[in-house]
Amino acid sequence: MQGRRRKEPDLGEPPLLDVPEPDGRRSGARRVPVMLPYPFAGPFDYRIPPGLHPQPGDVVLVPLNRREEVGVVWDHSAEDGVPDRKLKPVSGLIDAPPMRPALRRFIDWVASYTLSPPGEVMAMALRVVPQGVSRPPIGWVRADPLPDTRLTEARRRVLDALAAKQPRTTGELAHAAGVGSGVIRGMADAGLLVPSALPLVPPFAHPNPDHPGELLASDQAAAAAALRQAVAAQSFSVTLLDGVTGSGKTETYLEAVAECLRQGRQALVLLPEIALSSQWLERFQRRFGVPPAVWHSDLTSRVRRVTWRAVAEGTAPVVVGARSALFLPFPDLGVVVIDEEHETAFKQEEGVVYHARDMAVVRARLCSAPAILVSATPSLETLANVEAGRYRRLTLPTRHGGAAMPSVAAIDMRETPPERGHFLAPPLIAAVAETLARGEQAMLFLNRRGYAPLTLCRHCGHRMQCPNCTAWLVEHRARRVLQCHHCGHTVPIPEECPACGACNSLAPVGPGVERITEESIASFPDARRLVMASDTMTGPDAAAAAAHAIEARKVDLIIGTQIVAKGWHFPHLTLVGVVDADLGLAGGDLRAAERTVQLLHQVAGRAGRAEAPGRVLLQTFSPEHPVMQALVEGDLGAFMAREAEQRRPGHWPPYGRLAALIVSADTAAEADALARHLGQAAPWGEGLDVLGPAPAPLSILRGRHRRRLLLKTRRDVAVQPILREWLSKVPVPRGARIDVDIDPVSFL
């Protein structure tokens, strides 16, 4: 992405287009700005042919080079006017609901904030717009009067089946009359049957806000009342709903969704991993009697088209989805819920780089709707907004149903190390054995996929590295491959070292979940195991099957990666063992400690969610680390306060602003040269620092060489104008690029 100069979007009501009357009394060609779903700097002007009267938001078909493209009539013309004689005509209107003003303003806002081309942002809202005319389904009714023609017994049965005068499809009618479809076609040709539009059936049943749900505890009821009041006000606000794991936050905010339904408006719930949220969908159906509309990347193209149109027409009252659901065409959005708001999965790292949590708050503001942020471990950014008075906070301090929080203890790996070549310490092995002996379930957590993160040669020390990235190849023993988890490069596990040719000399170093599974088989041979990782649970069906197996007690030992931290409720799980609690603390990531404490607290929260008490054991080489102390003592508030005090003096987020510039090129020399020019043109001033250029931690990714610069400012400094001016000073050579990441959460 290169620097570009564009007007700041007007967040007020967009102007109506100045379109002359059809009689053409005004001089000059009638023109209309059309935004196309490509990385252009703005809309293109097109000529309006006679008989067409496009309005802002209409979906149109327009010529682009030698093809026709779908675009949207926009609110402001291109900055550089094109002479009337050079304008190409609009080809026609597409039968699709128009893009409403709030969504167009949101697209402009996101583009301006992230320094992205507005057409590229709009593409996320336009991917499944149906082209052509949408025709209602057609059935058959009796002709009235019936023509004078011979009636066979089969034809009489067909006419009798249509006695109620309700249209029926060919298949339904043939089945009811016991005839073949050829009889139906013959009767239509003879004039006995005439086509008739079938009544449209909404693709999604309407959730019942008064369907009896679970009985709320007193603190839940108080929080739910406050959320209902925010929704009923039909105005913008932001509320943080936090509470310990298992406190019933989902049931509480579903009451806000119920109030939204009573108001006749639509609700959007964002989840970080919607494809793994089968339990959430079951909770929703228990509360409202029907499932919601779902939006995520695993849906078929047909389901996406049906869902998109239902949202646009208002017949999908509640949508639960991944971050891309933010760009659905809601006509009347009444509440936006961001569940697990602390999750980094809400940050989109490629294409248009944006944080769905923050953009959801903007979408709610532009729709005059409340936003509800939900988490047991709120992000420091959200807590800072609460502290500043911008967000309200509601807290659920105890677990629902009288369950107690689990006890947490650290296993000092320096004092009780595992056996040589193993990774489970004796105290953890004993605890798992005791848990399984009581007929309860246990979990082993390690946030690392595969069998081993590194493979090296015992003979020469060669390490198996990705040829496209500065990353080690991860062994996946079940598939007998080495794989890069950044670019996907895969090779079979070689029998000889590629460097020295030694046979059978390659050895795995370190554990992944596959290796922990192998060790658990030796330690607990009779246990029924289930591995929960992104490469073993590939979609909603697999996630639902895993959840049902665990709930039905068909599984004794769960072994998982960070997937198991995503809000699961397993009532018989009483022990969680974290194999490597220190994983994630290394490196120079600003948020490493915060992310680690959030992840481990969420994982720990899976234990003891019902009557039986829960227990959590953390294997660590640094039990004195503040993260471990916070988890053991159960005082996340004090930990986050310390984190805040460490960041505040240096104006680090959330008390300052960050923007990353990532330079990439085909060669190291090209990347270095462009990064050096950026560094020489770097802005300077009070409250502003530029760090770098320096090689990115992943200095080669997918074969491209990468360098990073970081702009750091005070909180009251707007970084976008600074970045636009900076980027405008540096020409980008062909084959190189500069990507901009506002508010980065990853520093790879």
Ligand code: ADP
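Numbering follows the first chain given and starts at 1. All figures in this text were calculated on a predicted structure; none of them were measured in a lab. For clarity, a rigid core is taken as the largest C-alpha set superposing within 1.5 Å between two forms. What changes on going to the form predicted in complex with the named molecule:
- For residue 158, a C-alpha deviation of 2 angstroms or more is recorded between these two forms after rigid-core alignment.
- Residue 149 shows a C-alpha shift of 2 Å or greater between these two forms [criterion: core-superposed Cα displacement of 2 Å].
- After superposition on the rigid core, the Cα atom of residue 670 is displaced by less than 2 Å between these two forms.
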Second form
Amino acid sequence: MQGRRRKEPDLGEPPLLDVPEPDGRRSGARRVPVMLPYPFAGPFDYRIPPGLHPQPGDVVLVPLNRREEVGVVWDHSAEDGVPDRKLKPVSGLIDAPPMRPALRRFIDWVASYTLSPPGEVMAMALRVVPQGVSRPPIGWVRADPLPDTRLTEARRRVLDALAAKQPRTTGELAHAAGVGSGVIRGMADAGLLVPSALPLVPPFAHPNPDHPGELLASDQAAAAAALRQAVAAQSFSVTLLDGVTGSGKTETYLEAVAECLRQGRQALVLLPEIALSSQWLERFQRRFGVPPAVWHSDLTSRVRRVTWRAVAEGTAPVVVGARSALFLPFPDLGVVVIDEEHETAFKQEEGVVYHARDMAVVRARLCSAPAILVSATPSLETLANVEAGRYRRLTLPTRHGGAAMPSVAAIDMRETPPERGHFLAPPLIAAVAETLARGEQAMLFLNRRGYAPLTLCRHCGHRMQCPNCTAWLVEHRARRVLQCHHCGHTVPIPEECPACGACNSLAPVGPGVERITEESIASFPDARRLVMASDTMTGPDAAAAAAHAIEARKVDLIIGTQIVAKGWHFPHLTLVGVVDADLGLAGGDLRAAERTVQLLHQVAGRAGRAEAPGRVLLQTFSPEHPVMQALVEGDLGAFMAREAEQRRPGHWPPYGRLAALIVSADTAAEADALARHLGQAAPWGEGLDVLGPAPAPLSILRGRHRRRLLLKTRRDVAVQPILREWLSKVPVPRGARIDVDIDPVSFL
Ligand code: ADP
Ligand code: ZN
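Now that we've seen the form predicted alone, could you pull up the form predicted in complex with the named molecule?
So here's everything in the complex, that chain up top.
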């Protein structure tokens, strides 16, 4: 996490230059504020040289500490009182589409809401602007005819990677063929490759809104009509599309996208995990005949640049992306869809800490466009907005095609415990066996990667802990390592206990998906297995391959972490077993119950989505817990209503506001001192409370000592001015920092 309140980075002297004014120049009008992509408090003024006429939004090159930096002409001056003659001049304009007012307002808004330096927010929008003058990029194609030389294996792979006849850059080719760039250069020298200009804009084909799509069921059609109307109104509104799992929400909101295309405007769809969305992309293609533009952090820099430009020029009509897509330069955004709006993955926890769902609504408002929030398990925040009349709600009450909702039952682990040293209870084993015997697919869900969450010495009781964090090391048996899931610290599994030296005394405690997989091999030796976890399924290709294998019934048993909860549609999957349904309740933060219900309901929603009915079994030690009851009864509405009633009286979100201050320092004493100062300077008054300081649950993270304070206010209180004043009273010593998290989701 980075600080909102850190010192400005040490970039040397401010951008001042002591040069005399050229003769005859009036001072005053010839200066312009430029926002730079760094955590400064605001834009800096620069002098406008003769012949240049920068306008707000223009991308410019300016000097900063003997370097040239890309910045954007902003609207209001920094008013730093620096006389004109001391200002450095703007170096030049960059050939890039100007940043439009709606995006500049959005950046200002996000910065002010999250208490982030505006330049740091702008950096997210500017990351891909070509630096300096843009040259047409050069790629390579195969020489035709190929010169008659002997081909090494590496060179053959490079030629194979060019089979599609599309030119590719050196970097792309080297990556695709698994060779170094030297091989590419050598092949160019040998005349095997010839340079070819790359198209500046890839063909983002125009999705056809009238491409024949699926025939909508009547409740889908009614909801789609309402969404189309919202898009046609070309004004801001927020609609919650709330439909049970498998009700066909995607097909429904794609009609809003279609309407947006008919209007000739651009559509943005945010998905929480774009790398896992192969099925979504296939459905989009079925509906519109062509794929959308995709935006996420793993794109090659060329694809990023080209996509960015296509968005700016309006030639990418639909973008589906991760939260960073909010900062793309849409000239004419006509609708923003946030699918799986309840997902905590929308909260960015590093750098600028923001919630993409909430900021998407702001982005829509600033573009006078409708926002559509989609979920089978809407967040309490969104439900409260519906209740208050701020958001409209559309409901799809039944599964598409007449499929029934799965039946959910709890397995009481106290009554039918697993065998000693095992984790699957007899009723779950029996159910999996029956399902597999019928030729249907089963899924085991456990939200924990690796083999075991804790490694303990049987001899002396020593527990293997991360040296940098307040966390146990997780065993990853396949890779033979112990790993910290917070900082990534990894060590080989030791042969002897580091504390007492006993040999072969270290024992795994508790299960992760690897261990469940091992147990399932013993219980169902003939089942064809697939493990879906973030460390086994890396990237979109692996996810797509997994989905295809499951769809083609090449897999009998799926074992996975929370990845399996994400919107998948597997028609032959009829049984879902949750190995540890109590897992998410342990942490006990504000939203633990809500989050657990959402996650388990989503996992359960993978079962029985086609003809064969689905069944869900929850292994739990407390079947009487309201979360388990809600899942068994399938009544999330009642559960959320009760949850709301518990939060309302104490003004907890969404009926109040929260902001977290996270203090961190190299030593516990420094962290305590700064946290104490913050506590002493804490604001007080009607409708606000400060909780803490207290050690963070992760009291040491990456070697830094952490303390937390929480500001809680009534809903009608704006927390930002209070925080600004509070923070202004507390100097942050060198090496320490205070991170601000508005509307925190994580309390670690
Ligand atoms: P949800 O997102 O609500 O969980 P999906 O959008 O995944 O549901 O829809 C479930 C399945 O039903 C998908 O395979 C989808 O393609 C299919 N489906 C939805 N609506 C229709 C329709 N009108 N005609 C045919 N298939 C549909
Ligand atoms: Zn660690």
